[in-house]
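Read the single chain below, which is given as structure tokens and is the form predicted alone.
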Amino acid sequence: MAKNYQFYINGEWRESRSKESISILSPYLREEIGHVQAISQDEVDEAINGAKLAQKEWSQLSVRARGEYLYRWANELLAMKNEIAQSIMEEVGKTFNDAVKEVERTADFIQYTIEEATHMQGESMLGENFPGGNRSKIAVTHRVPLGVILAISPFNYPVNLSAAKIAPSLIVGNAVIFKPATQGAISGVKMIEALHKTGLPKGVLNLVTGRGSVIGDYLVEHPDIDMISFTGGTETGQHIAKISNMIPLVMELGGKDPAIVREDADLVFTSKQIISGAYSYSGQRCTAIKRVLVNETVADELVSLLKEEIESLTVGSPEENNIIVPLIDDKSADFVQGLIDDALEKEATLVVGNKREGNLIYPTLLDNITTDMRVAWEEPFGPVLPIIRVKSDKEAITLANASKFGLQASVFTKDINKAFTIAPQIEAGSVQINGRTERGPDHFPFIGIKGSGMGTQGIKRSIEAMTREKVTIINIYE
């Protein structure tokens, strides 16, 4: 019988008074692996009220005292890493090896967050430095917590991207309402079980699960939420931006990351980077390479190399650590198949792939993609890669910027001058030169523009986003 997972409120694990739960199905086992609580709006109120009360005392602890709890959390996560990795694999279909790495990366993230926060200092300013001012005024600035942070995480990195919101929030004195993606909520419960073992004060973090139709907007619009950090789809992010209550937002949304391949690129190296960037975890990454804009003079050679690499990719169950695994659900597989079908109907060239078994889509490479095809513009979140042939750098840049998304891009070239000429012209938060698109290392700034998000993440930037400056002005008189 599938386990019934509780939600976490004010230091206690509870079942919802609603008596309702949500079934979680494994994307590759194709069976129920558990239930999470479908809590009510009254329970949301209780969670937020508890967090608001707890935050006052939590913020009065020193940063090092708060850090001790987080150090213990990192250690507990490592102690539970195999158990948590098993949950990640069963719940979101990630390979066990990658799931273990996700937990280990999360522990590193938490530890670095503590170290970063302990080295962030305030500053002082002298009044005399402004025309007409005098040295009798001194401003002292430091950062203070915002209050209660709503952290909403995605399914694809259910532990790492949750901790990327929770740890910076907690270290600076905020309390957190943690709403994991429903598919990913069991993994979220597991990571909070580890946090509970640290003796974290009651109410400082509350974990809520439930139906978006019942608690989604209610959470976002709640007057006692002081900031929202969200990772997920662009449409949901836009909805949150419209209904939130004039509070700070940091959002990482969708992407359509291009790989621009110049005629002077090292094609063997480039092909390996593109395959890794496009197909790892079946392309279910916001930062996956989702289109290739290649100069037509080297396109045939690149496509041949990509085909060879794709044919060596392993396909099947995540339990066997295959690279291509079933997509998160049938709806997602239907969407990806629809993109493939549309392209082929419009005379794209199928290089390899277009094979499907349930929600398992085999790695697919499509050549001669034109701008009237959906796959040229829509984010697949699956293992399909379109090749668009271009005549010049200018055409590649124009096509790259025509997308509604702006998360990352890659430029492959041996000419560093050309690389630094192209990179500033690309409308994206980050541009990778001679490397695949990816998040990290986690202390690097991570930025989405246009339909890919707002605000900046990365450990220091996340800390800054979850705090505000407070100015105390000293007036000296004699």
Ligand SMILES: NC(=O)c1ccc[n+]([C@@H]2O[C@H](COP(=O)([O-])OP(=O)(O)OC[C@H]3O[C@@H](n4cnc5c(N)ncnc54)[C@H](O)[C@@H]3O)[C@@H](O)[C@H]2O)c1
Contents of the next structure:
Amino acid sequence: MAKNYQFYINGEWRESRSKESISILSPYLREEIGHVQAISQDEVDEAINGAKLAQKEWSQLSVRARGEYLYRWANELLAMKNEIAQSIMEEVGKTFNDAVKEVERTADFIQYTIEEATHMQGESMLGENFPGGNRSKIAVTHRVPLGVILAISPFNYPVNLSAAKIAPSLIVGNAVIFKPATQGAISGVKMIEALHKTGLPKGVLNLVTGRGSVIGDYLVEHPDIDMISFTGGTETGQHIAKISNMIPLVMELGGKDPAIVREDADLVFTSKQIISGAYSYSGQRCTAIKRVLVNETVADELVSLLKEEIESLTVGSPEENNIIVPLIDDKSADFVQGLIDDALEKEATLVVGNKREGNLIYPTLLDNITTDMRVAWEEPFGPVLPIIRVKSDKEAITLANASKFGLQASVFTKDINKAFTIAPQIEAGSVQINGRTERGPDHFPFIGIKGSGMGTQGIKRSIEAMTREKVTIINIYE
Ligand SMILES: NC(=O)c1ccc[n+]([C@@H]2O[C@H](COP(=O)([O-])OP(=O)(O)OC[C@H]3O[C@@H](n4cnc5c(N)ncnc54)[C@H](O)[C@@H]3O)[C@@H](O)[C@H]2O)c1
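Given the form predicted alone above, produce the structure of the same protein in the form predicted in complex with the ligand.
Below is the whole assembly, all chains and molecules, this chain first.
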């Protein structure tokens, strides 16, 4: 029988009083691998009240004392890395090797977060710098925690993207309500088992699982949530931004990252970057390359190089470390198929792919994509890449910016002057010159603009987002 996973509240693992659970289906085993608790709104209240109380004492500990718990967490994660990686693989269909890397990257993330927080300093200002002011007035600013942070994560990096919210929240003295994606919740439970082993004070971290319709909006609208850090789809993020209670929000949402390929690019190198950017983990990455804007003079050559690379991609089960794996569920595969069908109906050229077995979509390359096709604009979150041929850099920039998204973009060229002329004109959080779009290394600022989000992540920026400045003003009198 599939295992029943508990939720975590006030330092205890519990079954929900609702007696209800949610079934987790493996995308490639196509069977139930466990179920998680469908908790009630009363239990959400209990978790948030407990977090609110626990946060007071937690915030009184020194940053080094909090860091001790987090160092132990990183070590426990490494000790459990095979078990956690097995869960990630079974639950979200990521290859075992990539799942192990995700856990290792998470341990590095936590350690770096502790070190960063330990070295952050406040500042002081003298009143005399402003007209009429004087030296007897001194402001001292330092950062203080916000209170209770709601961390909501997506399915695709269930451990890394969750820890990227939890660790910066905890190190500066916040308490956390962690809501993993349903598909990803078992991996979420395991990473919190590792945290529980550190002896973390009860109530500081709570893991809640449940039906979006019962606890989703309830969590977001709760008056005792002080900040929301969300990663997921654009529609969900926009909904959360609309209903939340005038609290700070950091949103990392969907993307449609373009790779702009100039006529002077090294096409062999570029094609390898595009393939790895577009197809790894079947394109289920927020920063996957999701369209290619290539100068028409080199388009034929690029397409033929891409085709050759695609034909060597391995397809099948994540247990055998294949690059192309089944998508998270049938609905997602139907959506991707819909984008391919729409493009082909509108006379796109199928270069390779358009083969499907259930939720396994073979890597697909579509050429001669025009702006009336859905795949030119919509985020597939699957292994399909549209090629749009352009006449000039100007046209590439215009098309890049016509998207509702603005996560990242790549520019491939040997002309560094051109690269630095194009990069500032692109409406995106980051531009990669001669590299695939990607999130790491995790201490770099990571920003989504337009429909791709608001606020900045990246270790130092995440810590800043989960704190606010507090000013104490000293008035010296003689
Ligand atoms: N920009 C980034 O950093 C980044 C990283 C990874 C994924 N993503 C994006 O995430 C999407 C894929 O992930 P997904 O399918 O898990 O996204 P999703 O939006 O379906 O779900 C994300 C999370 O939100 C929760 N949720 C849904 N409705 C809610 C509500 N009303 N209140 C509170 N929580 C709610 C889900 O349970 C899940 O935990 C893609 O669009 C991808 O681009 C973005």
